[in-house]
Amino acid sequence: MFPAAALSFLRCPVCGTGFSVADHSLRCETGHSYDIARQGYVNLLPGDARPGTADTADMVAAREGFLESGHFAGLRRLIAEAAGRAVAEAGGGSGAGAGGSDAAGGCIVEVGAGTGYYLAGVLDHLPGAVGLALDISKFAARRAARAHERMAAVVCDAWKALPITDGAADLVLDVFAPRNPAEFRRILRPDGRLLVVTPTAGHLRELVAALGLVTVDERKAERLEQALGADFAPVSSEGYEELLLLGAAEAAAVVEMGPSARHLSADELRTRLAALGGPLTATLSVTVATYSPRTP
């Protein structure tokens, strides 16, 4: 079921007006209509849009299985705690934005939300908040729609105008996902926060070296600051590392849910893993950074 509380934060991608629910669809004030899928998500991509590099069903299934195993649970807790602090710093989710939520926690938007794993953790930490899980993959949206009762799953393109009303969000969450700074600033309240989680150059370094995976640019942090600088000012940053012990199937899943899945076939991946033998260690290494929108 699509959460009714999310409606006031969404806008039509064609004309920008608000929505109401009618006959299992979202219908805007000028008559554009978008079906709510039986799995509970809504597709707000324009009719001529193409999913392009959207995660496939196999990639999403790999991500869901791996995350449910609990290997990233520590990171999820850290993100939820950081989100709670950010919302408190931004006024406690007073709902001053266009959505008008008066619940503590306000509206939390995750861009590139995937299965909704991290956003669900944030919503558990902020019991009054409404979550919007945005992803271009319908396979991800299907899973996010059932990840939390206060989460609405929306298919849209992170690189385009987001179907969110101006100033709706108390917090925008971006975990290993595309970043559209101008849109992030538009949908945030003036005193809102952006929380960005990025891999460091040492992320999964053991698997990268052993399997020949795609590496993280050592200048990633510098490039992130350059990309966000015109729209956001840094507030805080902390690193997080954890050593994971993975079986062959789990190691395969963590590879298949990331960018290396597009560069290494499943058969080749399993051949390389079989050659390594035994449980594998891998370092989860990320930076969790908080930003505030700059005044126009």
Ligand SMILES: C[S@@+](CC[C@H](N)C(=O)[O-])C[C@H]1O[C@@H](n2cnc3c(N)ncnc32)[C@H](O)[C@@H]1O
The other form holds:
Amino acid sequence: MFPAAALSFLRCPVCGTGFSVADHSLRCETGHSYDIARQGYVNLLPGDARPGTADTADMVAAREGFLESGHFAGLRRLIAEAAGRAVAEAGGGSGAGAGGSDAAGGCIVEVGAGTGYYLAGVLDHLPGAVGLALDISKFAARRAARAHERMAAVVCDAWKALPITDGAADLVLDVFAPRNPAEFRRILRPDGRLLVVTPTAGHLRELVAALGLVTVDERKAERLEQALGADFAPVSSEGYEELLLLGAAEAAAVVEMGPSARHLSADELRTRLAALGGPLTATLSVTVATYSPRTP
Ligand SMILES: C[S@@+](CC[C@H](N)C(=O)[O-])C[C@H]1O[C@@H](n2cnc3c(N)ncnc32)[C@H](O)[C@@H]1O
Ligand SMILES: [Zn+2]
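Output the structure of the form predicted together with the named molecule; the preceding block shows the form predicted alone.
In what comes next, the whole complex appears, and the chain from above leads the way.
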């Protein structure tokens, strides 16, 4: 089911007007129409878009399987708590955004939401909030549409104008996903917050070393500050590390969720993992940072 409370936060990607629901589709004020898929998500990508960076069906299934194993549950809890604090700072999710919100608990937008794993944790933590899970992969959107009853799943491109009204969001969440600072600022309330989770240079360091994988750029944090700098001011930043004990299949899945996977075939990865044998330890190492939008 597509949650009705999400409707007022969405806008037509073609003409920018608002939507109403008619015959299992969203229809804008000038008549553009978008089907609500059988699986409950809405595709708001223009017809000519090429979702080149979208996660494939296999990638989404592997991600879902790994996340269900619970190894990232601690991180999910931390993100939910950080989101709760950020929304409280932002005025407590009053729903009084410029977008004309009718969600009493506020509006949380996750960009590159994948299966909706982290957004569902945030929504559990914030009763009454509505979540919008944006992703360019329809396979991800299918899962996100089922992840939480207060979550709407929308297929769109984070590098383009987002189909979200100005000032709709109390919080924008970005976990290992593409970032579009100007659009994030536009869709946030002026007192809203951006919460970004990025891997540190030491993320999965044991696997990176043992498997000869590509390391995360050590200056990534600095580059993130630079990229966000014109639109956002830093508010808080905390590191999170947890030692994981992984079976070979889980280790393969967690590697395939990250950038290293693009440099190694699935067969080669499994061959190298088989050679290592036994359960493997790997450190989950991320930074959870919040930002406030700069006023123009
Ligand atoms: C590394 S995954 C992270 C997913 C989720 N946040 C998580 O941590 O489980 C990156 C996600 O971004 C999505 N993505 C890639 N390019 C995108 C784009 N241009 N617009 C929106 N989503 C995009 C992918 O389909 C994928 O689901
Ligand atoms: Zn329209």
